[in-house]
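Only one chain is shown below, in structure tokens, and it's the form predicted alone.
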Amino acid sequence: MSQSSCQWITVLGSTGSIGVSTLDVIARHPERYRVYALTAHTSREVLLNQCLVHRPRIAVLDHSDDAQWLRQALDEADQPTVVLAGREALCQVAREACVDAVMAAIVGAAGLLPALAAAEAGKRVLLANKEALVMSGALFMQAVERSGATLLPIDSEHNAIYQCLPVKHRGGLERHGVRQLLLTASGGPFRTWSADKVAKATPDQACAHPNWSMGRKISVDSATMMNKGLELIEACWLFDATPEQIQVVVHPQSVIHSMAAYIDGSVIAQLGNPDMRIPIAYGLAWPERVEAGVETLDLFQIAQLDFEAPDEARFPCLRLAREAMQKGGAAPAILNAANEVAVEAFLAERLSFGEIANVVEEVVSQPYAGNADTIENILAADHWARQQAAQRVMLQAG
């Protein structure tokens, strides 16, 4: 492939573990990808040193002085990247005419936009950022139709399902002769503890994942089991399946992925060690495939895979997942920004562990008037949740 065929990937959120990642596989492949845009949201000094080494052609910070910082920053090494501060401007890097490709990889709601506009532009989006689904579910599918983007999901489990599945599943698994996804979670680090030791984890134990390297806020979701609740959602979305189609079950080997559940009574597992760089490289290379830096998977080695039943009495944020996909409209949104909020306040010791799920539960019980049609209206419910959210935290706080 020649210089002049390579891809232009856009990373948003490049300075997580997402965005190293994929810096990392995008680095093995110097002839098939070069990057045109690096986004951080405070992370300046990373992304300064990612500038350096790859080369982009825009970076782009949350804030104003950020951006001013890395500017001066880069003219000083004699780096051209051009900098930009703010939410227009990481719509603009993912909407770009030259960029094929976009990673979205910021963490929570403030990928929503971003994303969107990467699918509205008919882009290669490779979705890491679930809250866009999870929040606009209907409106992001509609604008990757309309487009005509190619979604590929980054997430391991969905990825290995997208990979267990024909390459055309819209229309509804049965159509496919599917009958379940089997969603597979390593239960996290609390998987055996009792119910009243989970109440009082602390953040350094809940980050603590045992299978992956992943950043606060998603650790603490894995520890809660909110993530898989929001990627039961994202399933949802992405493979055009009923909440009852969706079945989590518990792995702590994270050695399956996911699997697909045919009516034939064929089950297709995609397997692999537990390095996010085989999704994203999937992602990169689709249809084709290309080296990622990860070994390959020794089954001697791991010789046992166990599998359970997730545990919703301890873990109740599934519950209130599967709840909220199966009500609709508003609510997928408001249970996630709910969840946000409580996440932080946990993470800054204002809240337990244990009252996360509680605060999560109270807001999305909550009557809402509003809709999800537009996507200021998905806006509008998460503005709305968020006040809900930080008033329950004030209160438990209290």
The other form holds:
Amino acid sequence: MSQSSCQWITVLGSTGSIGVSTLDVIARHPERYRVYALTAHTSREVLLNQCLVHRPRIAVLDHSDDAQWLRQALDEADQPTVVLAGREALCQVAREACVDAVMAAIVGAAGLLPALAAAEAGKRVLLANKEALVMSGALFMQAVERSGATLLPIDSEHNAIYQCLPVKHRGGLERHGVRQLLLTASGGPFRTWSADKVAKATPDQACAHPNWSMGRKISVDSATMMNKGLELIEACWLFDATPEQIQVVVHPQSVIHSMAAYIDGSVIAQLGNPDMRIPIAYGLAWPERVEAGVETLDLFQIAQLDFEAPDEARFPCLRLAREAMQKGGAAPAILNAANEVAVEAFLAERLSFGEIANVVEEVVSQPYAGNADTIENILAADHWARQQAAQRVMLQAG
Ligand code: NAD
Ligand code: MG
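Provide the structure of the form predicted in complex with nicotinamide-adenine-dinucleotide, given the form predicted alone shown above.
The complete assembly is shown below, putting the previous chain first.
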């Protein structure tokens, strides 16, 4: 398909924070993008409204009761969108022949199989779901290579680095004269809090991110800095980097979204207001550019950019993620699964904030005999780690 003709887009997780921002950008360019499918877990009312505005061919919900409700509501509105239910339908709308691009914006491990289906089908994959690469980086990148898919990172830091690297950056950073990737982190809402205060933080405090408005899971990950740990793993896979080649830099203003440092001493950074519509528009239009509804940075208003080293004593999740990547195999999938269980328990007020890292550390330090050479084995590791983490959450609660 030529760059200028209209593209069909599937938005996986359309009712979430990234999904809503994606539809905002799409709606600004009706001549370039048409919505093929929208999907949600349980938010059927939000999905109904999105269907009425964006008129997708297909809508997907997890449960058949919700799908039946949506079918009826769309029928009453005389709208011909086909409604499907279940996980296989997510993969189906990701790999459908007429789909040009797939926004992978389901949160957590649930997003892995549909994102992989898009990669295997050779789509333009706009990857917001970092957990897919954390769990199965080697297999995911192999799928992209084999199918000839175009993988565009949507996570703002990775999108920034992508913009700072040469177009064909595969084959190791050294080959392109890159010495280091500088991954910026806001430091989250607890950057300046004491360890004692952080340990007792509530879900609402953890979700009140100073710069970004995001879903609750990634907001908690930002507060523990596990988000930066997951992003370190994500960057290793996307850019053929080792954990040692990535330096995390806390930058509280979230204006520089990340940087590439070259061997000649040049450091190239991408800057912008903290608005996910920037990387989303970049992914949709690449290699062209489209308007995203975002103002240009007002540098006079920002006035100052600060940088500091991360404090791994108060935020141990960053270290745990780096160690999991260094260990390799199923370790990152185990880390991710344990973290998902711990964060869910924290959000349900069954676990304290300080215990999230303890649960993850206890699970990743258990011996695990399985490997990560197939998706089935990765899902088995994920399952094992969830059971281990759930037991520890119960012990903590008891
Ligand atoms: P969110 O919680 O706001 O939305 C998640 C979406 O996934 C919703 O549409 C929900 O219905 C759907 N979903 C949830 N569980 C599901 C399941 N089991 N099966 C099918 N669908 C399911 O999350 P978000 O903040 O939009 O984040 C989405 C992904 O993007 C995450 O992986 C996150 O790490 C990544 N990301 C988000 C941001 C951000 O600014 N929000 C930035 C970078 C990366
Ligand atoms: Mg990010």
